[in-house]
Every structure is written in C-alpha cells, then in structure tokens.
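In structure tokens, the next block holds one chain alone, the form predicted alone.
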Amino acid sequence: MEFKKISVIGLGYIGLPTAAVIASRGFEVIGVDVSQKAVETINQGNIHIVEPDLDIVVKSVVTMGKLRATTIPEKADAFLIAVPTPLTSTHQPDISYIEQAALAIAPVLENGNLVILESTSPVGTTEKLAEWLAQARPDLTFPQQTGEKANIKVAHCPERVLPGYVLQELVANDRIIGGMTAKCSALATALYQTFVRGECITTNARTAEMSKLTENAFRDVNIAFANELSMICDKLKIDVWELIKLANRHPRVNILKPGPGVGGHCIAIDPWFIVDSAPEEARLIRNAREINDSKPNHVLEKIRTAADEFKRPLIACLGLAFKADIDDLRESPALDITQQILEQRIGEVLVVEPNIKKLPKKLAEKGAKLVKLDEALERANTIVALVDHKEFKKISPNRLNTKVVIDTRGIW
C-alpha cells in the first residue's frame, strides 16, 4: 500500500512531533487536535510546546503546505493516535482519551485504512481500541473478527523518545511493533520505515504495549534504588554523590542519580499500569514507585528544617519541569514540592524556570512570584535546586556562600 495521506490525532509533546516529522518527508499529513487554539497555532507555523529545534520544522512543513491541523477528523491511509492515557487518583489506567479519538476517526475510515496506537497503554488496549472502531463500523471489518482478512489493520508501536531529544529520537531510535496480525505489523513496519532510521522489529500488540511499560519500569526501579540510597545517605552522613561514582567505577554497576521524586508522564505513570493489570505479582514495581513518590516528603523536611533557621525563611525553588531544559511540569516532583512549601507555609517563595512565562494558577494563587535567577539568589536565604537546568549549572559556588542550599540534583 502507498501512503498519500496520514493522520496523526492527538498534537502534543509526542503527536507535533511525529506529524511534523513525518510531513518532512513529504507526506500530506492532517493533525487532529481537541484544542482549537493548538489548531490555530500550528496553522500559523508556530508551536504550542518547548521542545528544542521544532519550530524549525514545524515552519517549513506549514508553509510547504504538508502539514494542516484541524479539530475534525478526515479521511486519510493511515491514523497515528497520540493522546494522553494518565492515571485516575487511584493510580488506575485512564483511557477515555483513546476511546474518544477511536470515536472521533471511526466516521471517515475506510476499507484498507491502517490505525495505529501510539499512546503508551496498559496491555489489552490496543484490542479496546478494535473494539471500539469495530463497535462504531459494522459496516467494515477489523483483526479480531476476521483476522488477515479485515478491511482496517490495527497495531500498538509505542513511542520512546526523550523530551528535549525528541526529532533526533523519532528517527534514529528503534520501533517496537506489534500488529493484531502480521499484515498489521507488516504494513505498519512499511509507514515507519518512511521516517525511521532505527531498526522496526515486529511482535504481537500485547508485547509492544508491555515492552515499553517495561522500560520504564526498570528505569524506575534503578531511581527508587538511587532515591533510597539518598536517603540512607543522609542518616548516616555521607555525600551520596560521591558514592554512587564510586560505586558506578565498577564494570558491572550503573546506579542512576538520585533527584527530589521521578516525574514526567512515562516513568512515574507507566510502571503504575503493569500493578494494575497484574497486582499481586508487581511487588517490586509496587514498591519502587512508592519510594520515589514519597521521596518529595524527604525533601520537603531537608526544607522545613532549613527554613526554621530563619526568622523571615525566603526560599527559592530553582526548577519546576520534570526534567532539565524543558517546560513539561506534567507528573513534577519539583512543582508538587513547591506548592506543599506554600501549602505548610514554610516560607515565603520564589520561583525560577527559564522555561515556562506565568506561573501555574496554583502557585500563583498562594502567593509565589515568578523571578529571574539573579533576583532569587540575591534575595532568597535558602536555595532548593529541583531541577538541573543549564542555567543553574552555571552559577558559581561563591554566590551561594551565604545561603542555606539543598541541591536535590547533585549540581553543585
């Protein structure tokens, strides 16, 4: 099959990416977005999110012509969906917003269409998704009635790119591929070799969707392991920096860096959908994302203790992203940190994030202020480092003589 027209729902950290990537390469490509001032945004060539080098590309394919967002959905060859699947307060798997565009796209399929499910999912959603389209067209067929035989191929190809990495990542990394049939896979491999350079191995849809829940889960498991020792760490005195590149000179051990919990809407998210899907058996999974969440307590006490020295405590919260140099605060141990000190009322607050231009409205509301990194370290008396932007590796140690600093990053 050629693919003239593909269909990328969903344009946000992942979707705007992967739709922008895939129009360089010539390709008409429709993005689907529920935010009409997304639309606009991008039809406009501009960008809606902070991701290095996209608004370079983004650009060129507008003005080319080969990349259009909408709000509704058209016919096309291929549909990518890429939305959000996050957690309910109960830690469960909420992917209404899978079912949502599966409802949304359902009207224009057509015989020989391809759909497939980027969206990191517990296992057993990409034949929810079948289901759904198959629910909303009896009128066409799908894997699971027909098997090789169906009018539209289904397939889960997780996406595994890093924020603030994210062009260079789409292309050169591997795809794991998993069709409801190895005509899904078969023709899915044939869209993702159009962009990617990395390898595109096939397996069945349950597999894909577990292997990148696995690969975050052992990532999480090894911060638990770094966030634990950091704790220990402090009981008994030692520089828990220090320890771990000691420990790390030996061949076989590659302890990660400890930091104030594990944000992001991967690693703090994904191992919670192996507990729920398989609860007695995740014991160690379990236990590794409760360590790492209850690791912003840890250091909302290293604050609490710091503040009571002073008299007036001004505390600036350096970072509130996930993760250096970008400006996604989703799942944010540095963003809950500084509500809960705003929260307590353990000081006075100010906030540097080179990233984002307003505050969030529940920062705002509480009374932080927004400031240059100037201001927060002439003013402020004690210094909480949460997120290791490159600007706050560069401040020099002699600017921080005189202050109270908690470095939750090791930068210093």
Ligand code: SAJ
Second form
Amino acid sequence: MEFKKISVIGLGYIGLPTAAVIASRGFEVIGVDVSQKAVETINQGNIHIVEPDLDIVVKSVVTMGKLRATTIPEKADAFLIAVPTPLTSTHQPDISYIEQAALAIAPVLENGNLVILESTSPVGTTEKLAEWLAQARPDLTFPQQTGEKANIKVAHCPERVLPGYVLQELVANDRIIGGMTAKCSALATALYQTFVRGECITTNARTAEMSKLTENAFRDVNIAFANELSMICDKLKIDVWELIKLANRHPRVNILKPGPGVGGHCIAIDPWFIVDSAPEEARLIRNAREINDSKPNHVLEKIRTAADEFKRPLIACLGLAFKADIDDLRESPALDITQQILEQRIGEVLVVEPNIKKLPKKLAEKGAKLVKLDEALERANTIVALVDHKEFKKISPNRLNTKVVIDTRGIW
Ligand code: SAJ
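Right, the form predicted alone is done; let's see the coordinates for the form predicted in complex with the ligand.
Shown next: the complete complex, the earlier chain at its head.
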C-alpha cells in the first residue's frame, strides 16, 4: 500500500517531531491534539515544546503545507498514536489517553487503514486499543477477530528517542515493530522505512511493549546499582567516581553514573508498568526504583550536615533540570532537592540554571534567587552540583577551594 496521508495523534515530545519528520519526507501529515493552543501554535509554524532544531523543521513543513494541526481527527491512511501514558499516585499506568485517542479516531477509520501505538504502554495495551476500536466500529474487522483478513491493521512501535537528540534518533535508531499479525507488522514496517534509516525488526505486539519497558528498566537498575554504590562509598569513605572508573576498566563491566536521583518522564516511570503487571516477580525492578527514589533524601542529608558547619549557610544549587543541557524541570530530582532545602530551612538558596529565565514559583516564593554562576561561586559558602550542565564542567577547581562542595554528578 502507498501511504499518502498520515495522521499523528498527540503532538507532544514524541508526536510533534515524528509528524514533522514524516512531513519532511513529502507526506501529507495531519497532527491531532486536544489542546487548541498547541494546534494554533503549530499552524503558525511555531512549537510549544523545547527540542533542538525542531522549530526549524516544523516551520519549514508547515510553510510547505505538508503539516497541518487540528483538534478534530480526519480520514488518513495511517494513524500514529503518541499520547502520554502517565503513572497514577499509586504507581499504576494510566492508559486513559490511549482510550480517548481510540474513540477519537474510530469514526474516521476506513477499510485498509493502519493504526500504530507509539506510546510507552503496559503489556496488553495494543490488544486493548484494538478492542476499543472494534467496539466503536462494528462495521469493520480487526486482527483479534479475523487475523490476517482484518480490514484494519494494528501494531505497537514504541518510540525510543532520547530527549535532546530526538530528530537524529528518530531517523537513526532501530525500530521494533510489533504487529498484531504478520501483515500488520509488514504494513507498519513499510511506513517506518519511509523515514527511518535504522533497521526495522518485527515481533508481536506484547513483546514490543515489554521490550520498550525492559530498555528503560535496564537503565534504571544499572543507575540504581551506581546510586547504591555511592551510598555505600559515602559510608566507607571511598570516592565512588574513582571506584566506578576502575571497575569499568574490566572489559565486561559497564556501570552507569550515580546522581542526585533519576528524573524525567520515562526511566523513573516505565519500570513501574512492569511491577504493576507482575508484582510478585518484578522484585529487582521494584527495588531499583525504590533505591533511585531514595537518593534525593541521601543528598539532602549530606547538604544538611555540610550546612550545619555555618552560622549562615548560603547554598548554591547548580542546576534544576532533570539532566544535563536541557531546560526540562519536570520530574527533576535537582528541583526536588532545592525545594526541600528551602522547605526544611536548611539555608539560604542561590540557584544557577543557565537554561531558564525565571525560577519556578514554588522556589521563588520560598526566597530562592536565580543568579549567574559567577555570583553564586562568589557569594555561597556551600556549593551543590545537581546537574552536569556544560557551564559547570568549566568551573576551575581553584574557585571551589574555599567552599564546602557536594558534587552529586562527579563533575569535579
Ligand atoms: N541518569 C543518571 N545516571 C546515568 C544516566 C542517567 O543518574 O548514568 C539520570 C539522568 O540524570 C536523568 C535520568 O537518569 O535524571 C534519565 O535520563 P536518561 O538520559 O537516562 O534518559 P531519558 O529519560 O532522557 O530517556 C530515556 C532513554 N532510554 C534509554 O536510554 C534506555 C530514551 O532512549 C527513551 O526513548 C526515553 O527514555 C523514553 O522516552 O522512554
């Protein structure tokens, strides 16, 4: 089948770059989002999220008339669903946005269409999606009903791009294509091969779902190992950074970096989807999550001990983002730690975050000040490195000589 018109449902961190890249290959792309504001922004050729170079690509495809955004789904040859799958407060996956997306596209589905779920999802979600579509459209057939003869093809193709490198990784990374049948996989592969340079590897939908969760759980477990080592090393008075460097000289050892905790919208969330599906079996995965979630408290206690040395502790918090060289403060352990310093009145706080212009309200209200790096290094008596932004790596060691330094990222 030849694809002419592709619809992307959800124009966030994954959907918008995907829509823009497909449009840049000459396809007509209809982006659908529930946010009227996002739709208007995109139709003006602008973007509502931060990702390097995305603004240029979106401007160009909108100007060429290849990408158009709307709140109301339209007919298309293929539908890519890239909506959020957040976690509830009790660590359960919330797949209601996928259900809403299914109900939104169901009325415009036509015989021969392909529906792809890109959102990171608990095992079994693609089958649920196909079921929701089937219930809404009893006049069409779906893979769970008629197998290869189905009118509508359904597949799970999880996104795996790294924030900050989305445009490169969208094209370069291998893709896992989990069709509900072999024909579903083949059709989805044909679509991805139009813009992916990496290999497209086919499997079934459940394995594709689990594969995505496994990648992020693997990283979380490895970081938990590093974070646990860092807490052991604090107790045993060993430099964890030197230790890991030495251990990693072994040809079969590759330990990731400890830090102030694990943030972002993926690594700290997706492992819970596995725990929720197999609570008895997923012991290591749950434990890793708990270790990483406990790390900010360990850092806070170190800051408190350091601050106790001063009559008037003046603490410079370097970095608020969830990782280096981005402006994304959501789910950030650095932000949490800074907030706790203020709430627990451990000391006065100067924040340096080169990637933002204004402090979040909850920090400003509590008296934190956003200052330039030089001012913080000049005035503070305690320096806490929370994010390894490039600006902080350049700080010369003699500027830190007279300070109490807590380096959670091993920069210096
Ligand atoms: N972190 C450490 N130590 C490390 C590496 C990371 O503490 O050695 C921390 C970071 O500071 C950050 C958190 O982990 O707080 C997550 O950062 P990350 O760079 O590991 O990952 P994300 O969340 O930005 O993106 C991940 C990626 N997954 C993997 O590398 C297996 C990406 O490829 C996925 O597409 C993305 O999750 C996603 O959308 O699921």
